[in-house]
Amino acid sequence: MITVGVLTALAFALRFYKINHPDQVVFDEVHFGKFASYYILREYYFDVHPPFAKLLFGLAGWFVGFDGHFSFENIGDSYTENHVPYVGMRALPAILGSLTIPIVYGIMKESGYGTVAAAFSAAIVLFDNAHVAQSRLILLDATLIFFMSLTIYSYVRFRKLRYTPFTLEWWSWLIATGVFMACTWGSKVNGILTVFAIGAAVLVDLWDLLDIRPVQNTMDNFYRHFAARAVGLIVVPFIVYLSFFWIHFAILVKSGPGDSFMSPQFQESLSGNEMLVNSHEVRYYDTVTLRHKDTKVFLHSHTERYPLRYDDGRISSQGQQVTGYGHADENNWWQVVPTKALPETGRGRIVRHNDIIQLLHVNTQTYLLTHDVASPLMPTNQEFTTWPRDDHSRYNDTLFYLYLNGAHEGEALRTKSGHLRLVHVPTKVSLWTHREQLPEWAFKQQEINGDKSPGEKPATWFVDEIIAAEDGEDFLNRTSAVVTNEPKPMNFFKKFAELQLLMMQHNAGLTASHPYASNPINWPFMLSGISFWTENADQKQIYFIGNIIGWWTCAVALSVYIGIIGGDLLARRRNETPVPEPVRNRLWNSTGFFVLVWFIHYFPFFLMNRQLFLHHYLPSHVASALVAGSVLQFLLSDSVNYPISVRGLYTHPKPRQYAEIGLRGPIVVAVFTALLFGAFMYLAPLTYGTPGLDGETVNAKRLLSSWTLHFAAKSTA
């Protein structure tokens, strides 16, 4: 208790030291602080990460009196000048980051390792500059790592009870594992890797339960275990994960900056949304503007024609150009023309889902048309042009199905909210556009063409506004009897599914380059860091980098573990047993589990084609610290603390033994901790952002030439 008490006290001291500095927005506080303010203001936002950790920040901000009106707009914006209670908000990750240390210690102790090995693993995380830097700011990683550690701790406690299944304690730790796993997943999108790690361990566990040799391993017993794990590790976590989004939607009921990411139906569930306030039914013969949902260009045409021959030698129709134009213009005006008889008045004149329509370009009095002629930039797609109003010879080529996305039969087309696709009746191609510009002959406007299989999203358009009604009536008030500005209800599960899909799509789309992005192969060796914050006047900076001694020790420990396992396997092929069976079991089952957690939290990043940063390695770093402690135990002693699992009805009593490490264990850990602390203090000015450093000192702090620190002195020949 003394050891864990000292470790915890040091963790709080290091993470709360000068937590008020800097009193400015730092790194991704521009995002996660802003999201907290949206919760307080109840304005809808969109983010690629699940909401749990951000909900906690919103709660912390509300608790300390934050009114939500500071926008966290730019790195360097002052908290003090804007009276933001930022220290209270930063205290949340600092508390969780501090409590992670005793949890790491507890994981090692519950896994059967001695105090020395447990303290060793805890010290690696305790004195790590990267963990300290992340835990002092309004960022998600401290919450993610805290709940990941709790998940591992709970699963270890659950596994220790495997010989006494279905008891109250067994169920308690199983459910706790599921709940903490959901909290991990709900904190950050890569928290799902913890789900995969526990899932992989459970599969191994279930495989053992299929072994026919133990008398208790009947199929009925297997089915009971399978059902229990399905409830505790699938059903319960999913319900908890859903609850985060239920709270998220229950709080964010007002229109906000995230509206435009969502479907019209979703947006209409938010009070004050433009689709509720300014959405109007479209009637035949209304003059409207059509806008592409993704690229935001208007459907446009002008009198200029396609050139006879393109640069690649292909021939065009020389028809009137139809393009995408990014600005308001009279050449964006189109009249919706019916292809069926209409009543003189009433709601029969409303444009509806599944109608067949024509679009008349108002300024040139020509109908929109597509035909079997290749488009200018994409030979596989059809050209869009127009055809004179009075020439009926190509009437069929001017007909288009109007499909409203997600609509029911007969649903009315509305401005803003009516996301639609126009599909050519004869050829079934969709009106489509992409961001590539046409040459000078089309004034570098965006190409419009017809695509047979564009998918719903890139072929989606909407009516931006009604320019004029046929008879000049006040179209803003003509639907007042049927329009309500009250938010429309939307099923929670539809909201949840839509948001999950968007989160995955946008997370995969984070492919833009970043000066501090790095390759996963570099992370265990800490070849580069991230600049979080700088202050030019005093040459202060926060540079996200870990404790080089701790990180390289973990990398060596992983290599040593692989060597030990490989050597043992080779020896056993020759019928030799260099490693005693209890020690071997501990290496495979306990240390192997830690290695599994490290691998699953690390390897998937090699498969991701998105921006990646050093902080993505922090969960794996915690797992590697656990591996380092267990490898140290192996190197110090040829025995283990045994047994550690609770004895059950079918287990035979075994003599208890303890690992003998003598004085060398505490001495090794004491020396290593001193080196860790020394390295931590040496890099502390880069972790805490104070004091300022001159150029020569900055150069001295750059332990690796690949670190890109600010304010470094120029080298002289």
Second form
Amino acid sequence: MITVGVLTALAFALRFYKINHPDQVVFDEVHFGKFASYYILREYYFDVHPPFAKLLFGLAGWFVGFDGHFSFENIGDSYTENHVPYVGMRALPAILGSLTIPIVYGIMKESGYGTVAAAFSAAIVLFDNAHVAQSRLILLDATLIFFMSLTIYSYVRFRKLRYTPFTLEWWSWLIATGVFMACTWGSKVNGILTVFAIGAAVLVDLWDLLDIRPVQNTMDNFYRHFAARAVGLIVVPFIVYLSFFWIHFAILVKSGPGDSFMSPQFQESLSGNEMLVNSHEVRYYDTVTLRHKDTKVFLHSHTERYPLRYDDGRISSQGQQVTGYGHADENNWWQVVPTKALPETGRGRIVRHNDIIQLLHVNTQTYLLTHDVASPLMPTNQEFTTWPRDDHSRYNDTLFYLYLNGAHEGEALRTKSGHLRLVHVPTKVSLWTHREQLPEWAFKQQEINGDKSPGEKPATWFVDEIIAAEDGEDFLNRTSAVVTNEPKPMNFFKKFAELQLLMMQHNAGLTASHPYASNPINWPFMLSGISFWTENADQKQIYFIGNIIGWWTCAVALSVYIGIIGGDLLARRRNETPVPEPVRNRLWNSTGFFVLVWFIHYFPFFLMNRQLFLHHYLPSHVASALVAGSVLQFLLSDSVNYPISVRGLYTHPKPRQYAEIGLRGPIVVAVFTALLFGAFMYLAPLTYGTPGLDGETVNAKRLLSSWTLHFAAKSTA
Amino acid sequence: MAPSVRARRPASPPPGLPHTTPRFPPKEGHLDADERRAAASLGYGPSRRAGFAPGGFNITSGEWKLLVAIVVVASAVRLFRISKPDSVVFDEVHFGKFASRYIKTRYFVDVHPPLAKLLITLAAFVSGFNGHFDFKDIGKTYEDVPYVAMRMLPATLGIATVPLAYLTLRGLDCRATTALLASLLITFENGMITQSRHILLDSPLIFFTALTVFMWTGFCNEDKHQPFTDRWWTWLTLTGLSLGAVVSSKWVGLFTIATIGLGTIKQLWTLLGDMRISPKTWIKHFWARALCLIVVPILFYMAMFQIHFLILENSGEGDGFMSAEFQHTLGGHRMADTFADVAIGSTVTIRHVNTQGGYLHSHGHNYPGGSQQQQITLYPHQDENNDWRIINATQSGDPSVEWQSLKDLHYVTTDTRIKLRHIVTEKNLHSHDYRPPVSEVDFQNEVSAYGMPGFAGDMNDDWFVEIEQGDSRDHESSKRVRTLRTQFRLRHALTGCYLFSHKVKLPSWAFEQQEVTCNKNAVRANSLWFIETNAHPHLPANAPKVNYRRPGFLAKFWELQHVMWTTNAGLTDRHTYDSRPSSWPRLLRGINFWVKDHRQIYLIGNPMVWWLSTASVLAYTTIRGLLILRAQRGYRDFENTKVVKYDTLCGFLFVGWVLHYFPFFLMGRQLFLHHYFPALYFAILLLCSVFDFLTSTLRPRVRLQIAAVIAILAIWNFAIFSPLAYGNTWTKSKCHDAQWLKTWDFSW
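Structure of the form predicted in complex with its partner chain, please, following the form predicted on its own?
Every chain and every other molecule in the complex is listed next, the one we just looked at coming first.
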């Protein structure tokens, strides 16, 4: 009890020390601070992470009186000058980060390890520069790690009750696991890995429950267990997770910077949205501009022609060029021409879903056309060009189906809100563009071509504006009906599904390289960190890097564990049992669970193509600290505290035993903690961003040559 | 995994049985099938018979006759009109060309190891191909090319795959009917037929994969019979050699190595658990396998490359991929010895270390932008425009002539301040604060040639030499610049940037030569240079000379492996007929090989064989899953010898299928349907073993009838699609009718 008290107090001290420094926006506070202010202003924003942690920041900001006026625009913007109560907001992750320490300690104790091993694990997290740096700033990881360790703690408690199933306590810990799991997932996308880790453990557990052996285990018993876990670990978390989004949508009701990511229906549910204000129905013979949804270029054409022969020797049609152009221009004007008889006036003249249309380029009086000629950059796609208005010889090639995405039959085409695809009638290719520029002969404008199966996203266009109606009539007021500006409500589940899908797509799309992005293989060895913040005047910097002793100990502990397990397997194959059964059980089940958590929070990153940073390893680092503690226990003692699970009605009483650690345990841990603390203090100026360091000191603190610290002294060469 | 088809003799009778084992095993001849099985479960396996055939292949003489018949059929199917079309088909463009390069001994670089190409070349060489045909485009008509002989090689190997499949299944203890079915399914597999009728590498690959599985089966049977006999060693070595052959045909062969590797690990694990085997024997088992299955394939693989290097002794289109040392080993690139000592006044050519861009070069054309001064590039070929004179920049007077009056040689060392004079145009290497034409970033400066005859140049022509490293066997080369031995950097005196080049091509106005810049943040490797040739008028003719050190075989081997790997990883462009692995087992799309005169060759499998084989994979997965679940619920399926036999058999083939299929999902490069063929081979064998299992309780006659129905259906499928395999004439309506899936894009 004293141990845990001291550890917690230390954790608070280390995480709150000079929390007001720097009084500037640091690293990703740019994003997460901004999101908090959007909650306070109730403006819709879009982010790849689920909202729970950000809601907490919004709450914290609101609680300490932040009015949302500050927009966290750039790293280095001053908080004090803008009167932002940032300390209150930073206090939230600092508190959660500090509370992680007693939870880590608790996990170890509950899993049956001694005080010494538990303190060891807790100290590794406590004196870790990376955890401290991450918890002192407005970032999501502290929340994520806090709830992740709570999930593990609850699951361990739940597991210990396995001989007394379906009791109140059993149910409580099961549901607690589920709720905390949802909080973890709701904090950050990679929290889903915690769900997988618990899921994998539950599968193993269920597999054992399926075993017929212990007593005559009936299938009914198995089904009951299965159903209980499905409720506690699938249904409950899902409802909790949904409720985060429900609150998210309930708060964000105004139009904001996230609008343009969403579908037109979604945008129309936000008050003050452009779609509500500026959306008009398009009628035939209106002159319009067509804009590509993804790349924001206009469909453009000009009198220049495709060169006869491209650089790679292929030949074009030498027709008029059709390109994508980023700026407003008269050459972006197209007239929508019908292919069917129209009534003189009235709503029959409205362009509708599934109509076949022609597009007339107004300035050159030519029709948009595509044909079976390869496009300039992609031999597999069709070239787009135009054809003179009076020449009817290729009439069929100028016809396009107009498909509105998600529209019902006969829905009218509206500017801004109607997302459309143009599909060529004879060849079925879609009007398509990508971010590749044509050469000089097309003024480096974007290539447009026809793709047979483009997928929905890159083939989506919308009518940006109506430039003029046919005979100059006032197109803004031609509908007699009053335009409603009220937001149209949208079903919560539809909103949720849409947002989830977008989050996933954007998460996968974060592939741009970043100077501090790193490869997962480097993480356990901490080969490179992240520069969070620098100040040139005093040569201060925050460099996100862990405690080198702690991290490398964890790496060593993991390899020792694999060695022990491998040796045990080989020995058993030869009928020898070097490890007594209770100890072996502990190694496989408890430490194995920690290793599983470590593995599942780490390995999937190898399969991701997105930008990856060292802080993605922090959840795994906590798990590896748990492994380190258990391995230490194994090395120090030949026995374990046993049994630790609550005895059930039918379980046989087992002989109690206690781990004998003796004096060397506390000594080892004390020495190690001192070392940890020393390394922590040595790197502390990089973690707290104060005091400033001169070049020589920076060089000295650069323990590995791969760390890219600022203000290093130039080598005198 | 290992095809152990008989239950291993347990160490002691299963625990549940009462100890009523008779002291002498009953004679087998008197037993009916059930009793024999019971006897086998007690450990009196039939494998302990005296007459154990080599590799456990108990083939009757009737079967040999049957095999001959099958081979005749397979030959007829694969060789039918093999001379048609008489023009280049699909990748014959590449592999035909490589054969002609081998014959002309011109160096080339390809992403595949050489064995299969060497075999094709051998066929071409023996039939008198002189290499004078360029295989330029698909559809080009052959002239004076023994293309039939070249196609015969893949065709022969394709035919040989058929009896291998038969023997393998027999070795895996399947019935003759099953083995017959497998050989027929492979004979009439349209995809394999198409693939083996042209000059392509996949037919050798499939053959060697099949050969490996065959050898491995034989080895496993011997291993169960009695280890460490001469026959045991023979089978093991043959397995290793054929593994070497697979991986020397295509790198896909690594998957075969993984399959056999997993099988070996399982064997070793089983042996480790057998307490009758002493640790010493186990270690002997271990080393025997390590020697034959790791060392032998590696040696084989390297030997293939040795042959490759021996044949390709002259320079060719592949030179540009290789380093200067490597190129020097090729005829046509060999350089005469050159003077070792570099001094003020030397005429030198300077080469970039890290890229194969070539020599520091200038020519009488100017940059269209920037300073508009004369261009500096890297040029890969020897040319007098690569010649530079080293001039002392610290001397007063006219430095361009002053060196001639120097009596002694002034060697170039670190911090020697020099100018480099381009001899042909009489301009100096120059840098200044203009952005280079392509890499327009702040830390890059343009490098140009500046000056005029008689003009001594300005301070921007001055460079400091920084010796980076010398050769360890030439101590002088670390102290002063020595030709070929010293790598140095050139630092611009005024701006401190380093002369730099990277794999970026200049546009057509510089003839697409490589860009040279002066980089303030230069990566070390890309700012290293060395002097390749050197001459000085004051040097006596007997002054020390040097030349490239000829790289040994290992150095060349590793360099080529590296180049192959990077080239392979770089094949990411889309191809019209490429496909992703998920579509292969469903046969969603084929590959257009050749179209001419309204005839088409289109690679498409025999749909029935593909779909049935995929179904059998799914069936095995499902049944195995169910069995595991049942075992957990206390059912004793795994104590039934029949279940164990078919589980080990199917498990081995299933693992082979998985390992030859799933790794493709991780590859980002261009993939084609034909990458599925090795996996398909395993899937077909799996299909047949499932057949063997399902019909195991039927009478032989019924079994034969079922097999006949399946075979006839497969042949019917084959007949429908055969025009696409042979490029025969076809009516439009038949072609339409044959388009069973709308994703099959035949051209009509």
